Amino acid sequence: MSTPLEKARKDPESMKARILDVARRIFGEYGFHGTTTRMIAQEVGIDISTLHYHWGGKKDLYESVVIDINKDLRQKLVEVEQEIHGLPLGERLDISIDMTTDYLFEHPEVSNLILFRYFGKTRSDGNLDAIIPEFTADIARSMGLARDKKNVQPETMMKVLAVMNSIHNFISGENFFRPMVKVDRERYIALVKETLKFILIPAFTQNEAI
């Protein structure tokens, strides 16, 4: 029997999908504790009983949202891997930063929810986070920092986490950082990419020139 999440992903025009889309955005903005199912129902334009009929309680909906963003992020990483495969490390990083930041700026709830779960006390089920180390290992292998994702050294994992946390913080912190640098959104996105490349590409490619 299909889960509500599977039904929502199969039919993007369905009520389940509409609720899921709004829930991603609101949970991403306010976190688990700051969000109520009434807020989500009101934004969708439905009665709260309709929301509960499709998704159950807040915890059920939140867990589905987390699984959903993990699946979307997994798909994006596959697309990035296909694009950069076989290229020199510097080019891989350049393209990866562009593709990843573009995706996350289009879907800021992904970065917001990941950071909420990293640093906030919103975890309702730690098992939902089991995929994060797997993501990190995949990125390490893709960058050529590990032979395979089953044998990634702690030092390498930390380097990859530094890359991902840098990206997530710039996306999640846009409303805080952008007024500080006094630029519009388009310029801010361009500066984020430029800054990440300025810091990360030399850091990872310095040994290649030796």
Given for the second form:
Protein chains: 2
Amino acid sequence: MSTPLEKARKDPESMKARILDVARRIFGEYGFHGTTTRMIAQEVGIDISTLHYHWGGKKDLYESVVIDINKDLRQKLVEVEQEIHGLPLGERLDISIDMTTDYLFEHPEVSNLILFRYFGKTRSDGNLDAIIPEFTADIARSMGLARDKKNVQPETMMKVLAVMNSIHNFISGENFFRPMVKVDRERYIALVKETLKFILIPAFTQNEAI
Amino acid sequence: MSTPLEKARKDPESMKARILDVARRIFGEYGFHGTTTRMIAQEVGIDISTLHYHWGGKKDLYESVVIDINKDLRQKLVEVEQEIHGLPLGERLDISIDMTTDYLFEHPEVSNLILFRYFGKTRSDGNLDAIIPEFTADIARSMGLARDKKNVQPETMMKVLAVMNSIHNFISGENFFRPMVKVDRERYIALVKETLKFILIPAFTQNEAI
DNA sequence: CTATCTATCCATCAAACGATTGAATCGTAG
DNA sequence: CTACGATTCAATCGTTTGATGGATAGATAG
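For the form predicted in complex with the DNA instead of the form predicted on its own, what are the coordinates?
To see the whole picture, the full complex is given below, headed by that same chain.
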């Protein structure tokens, strides 16, 4: 049993995969309503109907993109987790912020789409909400805030959300924030890491018990 | 010289003002592309052309809404500033978070629209970006991070952005986050304040020099 | 009363949208 | 070479979108 999405990821040169890639970028930039299937098709260099042939309706494509994005992010977080395993909390945070930030700056559409789902509203709501945000629990465990994946306290989830959001914000808001602070991209990325560490590390290490 | 927007705010019962109010809500929920002028007109209970008569095109209305929102927020921040003037930093933050959070939970469209502008993209870009985010400097000064409004350092602006964003995130993402943590609204608001203080206060008070 | 201005609705437009259909193209197995 | 399934394209459909023009009612001024 392999879903269409999985099949598309197997061969990155297939039309299905190419469409998915472009769709990630465009949906990430303009959101669901701001994107037209024509924009995607034109960017890929194909006809709209070809897009429909491969992915069905606009909504189906969007959902595939969201699932794809979350899969990627989750995998990245697993990778980070392995890197920092066993280190003291302050260091764990330091490395996590570096790795996650670097990854997201290379794939800003990930942050864009996640924030779009959080804050936006689709006029016709499909509920794929439940599928997504499970890895909050993973992060909580990785940060030493929760023992197991089940029964994560509300207070803990809120903290994890705050952490993840503040990272996504700076990635996704680059086009808006960078002109504000008037720095080039490299400097901006450095500033983001610095700021995140300034904000986040003291909170979690002040009463360190680990 | 009084702009249409100012005129509308004078008389809250005027059609112009009623449209603006509804437009704030709807644009805040669905974003620019997700909102249709028909949705707004229907909610107000008027014809579309009446909306056009008062506010011109969709884009004009949207820009008015954005300016209106930012005016409100700025005024609120001035209010907060007066309340906390002279107190020690930790206390200033504590009270600021309480007041700002309460205000935004009463007017979530403010957070929604601000985040939409940060992370979204309009297919046809108007540049009203420069008008908006000046008060970052005000907040910086209010937090004791900058002397005067001019020449605020990039590092400082980034910190202010991080603070403001983490607040907006929890307001605007309530529909997504609250079901995740499974609490009622009252409890959620309390959790937001608690979490924000947990994250933000240690960072700014650790090496307190003031 | 009449003229003028304001405010509203109704009907309608051109453009853009998501979606579908049917034909054309391509590679491949027999 | 032929036949067939998979893929792509051109053309088009019905709907929704933002926007406009004209008619109507009400208030106000001369």
